[in-house]
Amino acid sequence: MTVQNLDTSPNLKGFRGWLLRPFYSSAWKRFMKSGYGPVGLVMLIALIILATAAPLLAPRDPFSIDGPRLSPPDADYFMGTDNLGRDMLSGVLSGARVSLLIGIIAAGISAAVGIVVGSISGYFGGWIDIFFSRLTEVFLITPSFFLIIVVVATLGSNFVYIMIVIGLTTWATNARLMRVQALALRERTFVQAALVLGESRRRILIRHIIPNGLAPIIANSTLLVANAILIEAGLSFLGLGDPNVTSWGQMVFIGQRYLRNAPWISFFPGLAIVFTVMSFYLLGDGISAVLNPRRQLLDE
């Protein structure tokens, strides 16, 4: 009797039901078998620890200019100093917090907008689907980086503006993924049963369509975090970053003028960008192995 209740309840086929199933062990095994996923997880955990403990680990204030100018890496300055005498190690550690914050918040905004637009478009269909599909296509064909440059140059290079603008210009891929999920899920038996039982379409959308369609969004969001970090680094490299925060892109921009006699100024923050972006890409590969049904069948 209990099994029948579990099988027929549309609630338990949603996100909460997914969490309540004996899912974790098999998911963890698939994640560990994904190859690159565990490597990305270890890299990301190390990065988060460094970013969280940055105020304790940084030997100096990243904005302090009391050190020797263009000093190469040595025992006192592990990563050397820049053209103003600022400690590069302190700057790189502080930049980790900025990059992670920008990447995660921007990807969160992108995911939220994409989920709302894609689910409404796919589930309700008709003129609503046509309108949101055309809007999504506009954002897909528009070079997001150049659009971000225009917006940031107009509104200012505030740290908060940059996060919001990146999130509001990179949601189109999530919307496409969510629309496909909604189109498939609205024909499923448990969704039709909920409609027959008198549940409103808004309630069905919130309780059944969106929770059951989140898998590809979760996997794609890890890639969007890496993309947002790269966009912020590119903006800072072009001089459009927030000058009041320490940014890896800004440090690379400063170091490009001293590549011949002080290459460490660009090398270390550039290496940090590569390390961070790779960690999210590798983690995304592992998450995809867990959430992608096709890859699950191949592994089995």
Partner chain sequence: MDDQKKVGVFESLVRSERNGISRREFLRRGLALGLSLPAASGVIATVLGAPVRVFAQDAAATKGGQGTLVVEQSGDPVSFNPNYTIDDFGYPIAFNTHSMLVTLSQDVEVIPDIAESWETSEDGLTITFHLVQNAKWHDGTPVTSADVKWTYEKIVSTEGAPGRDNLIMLESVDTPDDYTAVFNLSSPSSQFLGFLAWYATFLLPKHLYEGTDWSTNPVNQTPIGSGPFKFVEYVAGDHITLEANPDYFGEGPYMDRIVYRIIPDAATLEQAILNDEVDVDISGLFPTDSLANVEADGRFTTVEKVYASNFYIVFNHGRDITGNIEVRRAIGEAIDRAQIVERGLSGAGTPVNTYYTPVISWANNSDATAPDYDPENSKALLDEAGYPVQADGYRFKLSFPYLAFGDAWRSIAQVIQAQLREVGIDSELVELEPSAWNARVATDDNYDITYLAGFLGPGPGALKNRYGTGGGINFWHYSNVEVDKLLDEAASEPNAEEATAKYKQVQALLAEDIASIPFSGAATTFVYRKEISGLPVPGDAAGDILGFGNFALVQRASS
Second form
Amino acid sequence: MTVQNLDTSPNLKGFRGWLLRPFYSSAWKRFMKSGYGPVGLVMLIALIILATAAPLLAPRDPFSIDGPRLSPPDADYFMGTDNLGRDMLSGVLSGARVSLLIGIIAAGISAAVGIVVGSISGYFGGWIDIFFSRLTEVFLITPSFFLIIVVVATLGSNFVYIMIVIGLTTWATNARLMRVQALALRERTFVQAALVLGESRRRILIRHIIPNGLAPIIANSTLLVANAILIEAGLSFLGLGDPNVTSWGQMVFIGQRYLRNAPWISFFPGLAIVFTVMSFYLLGDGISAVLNPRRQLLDE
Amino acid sequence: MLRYLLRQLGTMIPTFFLVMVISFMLIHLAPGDPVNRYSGQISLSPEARQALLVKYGLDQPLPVQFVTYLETLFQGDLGKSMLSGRPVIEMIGERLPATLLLTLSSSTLAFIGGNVVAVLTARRRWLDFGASLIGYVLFSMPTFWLGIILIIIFATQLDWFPTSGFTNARESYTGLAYALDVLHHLALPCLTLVLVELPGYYRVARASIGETRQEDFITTLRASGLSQGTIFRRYALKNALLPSLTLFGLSLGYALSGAALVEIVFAWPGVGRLTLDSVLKRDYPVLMGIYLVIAISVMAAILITDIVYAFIDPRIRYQS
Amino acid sequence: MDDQKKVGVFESLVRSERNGISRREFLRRGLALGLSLPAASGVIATVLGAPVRVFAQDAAATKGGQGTLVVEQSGDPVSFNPNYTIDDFGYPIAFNTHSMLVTLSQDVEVIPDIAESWETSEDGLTITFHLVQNAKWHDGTPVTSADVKWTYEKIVSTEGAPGRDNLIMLESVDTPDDYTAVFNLSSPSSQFLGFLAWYATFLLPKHLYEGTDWSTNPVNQTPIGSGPFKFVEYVAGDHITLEANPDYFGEGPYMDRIVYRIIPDAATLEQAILNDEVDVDISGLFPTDSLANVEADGRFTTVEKVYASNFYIVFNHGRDITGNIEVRRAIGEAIDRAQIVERGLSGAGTPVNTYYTPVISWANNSDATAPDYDPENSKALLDEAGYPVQADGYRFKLSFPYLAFGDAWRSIAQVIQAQLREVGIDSELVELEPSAWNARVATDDNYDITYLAGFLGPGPGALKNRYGTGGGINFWHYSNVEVDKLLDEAASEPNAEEATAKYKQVQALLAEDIASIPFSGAATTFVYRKEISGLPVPGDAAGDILGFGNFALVQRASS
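Switching forms now, from the form predicted on its own to the form predicted in complex with its partner chain, please provide the structure.
Let us now look at the entire complex, which starts with that chain.
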């Protein structure tokens, strides 16, 4: 008599299995169920593809001023031209790279600093904790926009400076998140076990504490990317943007004066900003859903 | 409770000290010659330069300057503007009413609105989805862009509100008419801020409500037979609103920093614009003063929020 | 001149290049002096009888009663003392609250203000001013020559006063009676009157300022002047209110109040004007591309004001690449002036290729021109000069800081950047506030090219400041011994024609050396409601009797 095979789990052997495994994990399922996550992910992937392929897709050099000024969208210029005669479509596409770069690097720096400060602070405790906590608090207290304006106005509106400054003024929330994680993790058995087994504290920090505490930082980072893009737009509005690059923020700012004559100048990059920022928020919500299954935004 | 309060206060002191250090460094870290900055960009002979150095104490070693700075601070003197010579406190003070009017009202409305919407949509799936979607869109808009669009629609096209400014320039109202005029001018900038802030409160409240409803005590209550609605109103709601309260408390602390972008678009005379003008003109004493004022305000807000929280949730007091 | 001083002089000139009225104001005044003082000569041969102020004795309108005028202002003033520091946003207000001895008309002539007439001595060392006798300070005290003496001696003796360097030849002021002031100069100067009518030379009340530090005197916040309007209030960030001065010594004022509304954003300003919230904009903030809307609207008047100024690209002659004349020629040939005017300035300018301004045509050498637009030749020149195109598509990269004076300046820089790229020259734009720009360009010498708008100062003599070796604003290390010689000769040349010829020769040499690349003139458009008249702007008679920004004669026709 044969026994029915009641094992319904998918066949995950081999290379194909290795590739597909993540998509069968419960984490992934929770992510998909969240509803927002997948939408955000799809939007983001589309964005990254567009940004990477921008040089190929853009019909013209975004800086070339050959086109007619203030020309509405037509067959030749799908998104119209701006006040200098630059093709908006090319501008928006190459602006994607700039904005994404600013967002991701700024958020990356912010996360990196936050992780380091938070994990050291939480894990080692004592005076180190006290000092770093105070430092974190100072940066939490300072309105980051204020600090960013001061630094950019003083040191210059270079695109690179802007990225770094945004990163260096927003790390405090990440540090706090990481610290909480570190505090909790250091009491866990496997960490205690590693200590007993003779692993150096530094190795424990790097191999155990940080990777396991990363999750909320990742969720927060998506928010930070979105915010970094909005901050850059704000800086451009104040005249503190980098004039050498086309960023969506700058394009929206230029378009402010032309809202009645040439609304397309603000409209398309504005739309792009909203789309991008939304995609990061949605993605972040999806990740939050994975981390915290009870935090369902959509009702059962 | 008192012990908790004192403990919290105690941790703030070193932080504040760090804040003062940073504030002091603002003027000395910036590139260029500090004397040029104090002289307001006018050319100087060596004697005049030396006189200025002495006048502002810049000829002393840095630690001595820092101590002097602390001394003046504790006398309540935030220094004088480099350009106009006016006391910084005065310059900040005259902008406070407009600033607070804008930021406090928008934060409060956003807080209330966000929570109301969260509660209303909590149990109706499609409303929830729609609200979330709109929320995402609003959250992602650059404020200055939203601002000018509101101006064009509600001021120019519909003529319901004035485009900008604090009061009507042609008339000089007093008393009630003045108050109404200010409110009339407040409407659009406040609306702009509310539209971008409300989704934030909504998200937090919504997530918290979702979380609370899955807590054990709710399940117990359900098992006891109470209706969903009653449970929600009497038990879940209070706890669910706590996180957004923290957010609100913090944003009250930031109220003093103004909203630079909105202030520029609506020509609203707030601290945000003062900050920007001072940055562009390199008027460091004013910047330092604003920074300190904001820091104090935020720390006070954090302290108060902590206390309120501790009051509501006794576990916190005993934990740390 | 030591560095500090150079920086200071430059800053005092550049400072007025800020957004809004003062920059334009400055340029206008420069034009004024250029026109009215043809010979940069040291000797004044003629005794000038100044025109006596004509009062419309039977003026149709009575003072006051015309309501409120709302005027645009794009930033906050530092204080209401217009003499102690450069304060671009305080300046327009000072024209209404304070008076000068003499001022500049719309056509840039020196006209009377509180000095109703004046005579200059034969040797040019004494100028006698006769004051009006009915002028009062806003607190009721009469204005006398004692105030004149105090004010101008104060300016000249205070280091850091923006007006000081220009009036430095003033030794002392005598006051033989209450309404006569005698200025004693250490040397004759054809420029003096013009400078006196120019910048930071308003009359201040001696009885309130004497013995105090005029930079911190509280009167600076609630000024007492002698102008047509009195200060009422200043709500920081929002508005400044002035009310009519019934004791004003001149004609008018007809408006009851003037309210300066502070609106920093151009798009908002446009909406405010369309919504009847602002009556007059002479700040230049109004977006040029929206002028068509406003003109078609029918409720407004627009007036264009052309300035005697050039926009010009400046090279750092001390560096290898830009020090090479062939490279400069190539850059000159890469510049398409029409395109810069059309796209960078939105049409508010005219292509210019001469080294002085064609608006002051008698002093302009129209044959001394910068290279014409020829991008193909430009590329060839660069190849020949030893700068072939590299792997990244460009030949070299220039550092290009520019002044943060708003959208037009940024657009111009971006257009130039694009045009240079067409011939293979890359550049890095850096937008800097005036003090930061100054630090980078003047002090640190850290740039390859930049560009400026040419403020003209007193006549073609201003060329010395820019192109003479060691000139006050010659930060770009341009030096030509021949040019220096000619400049000195022209400055001391008593014969006006000879002097002009020499200045034209200087321009020819500048063109030969390709010292800089001029590309456009400058213009701005004022916008105001149709029913408003009496504004001191082009096309209105008020501009001939009042200084710019003085609203004493403004009236609003009832509809």
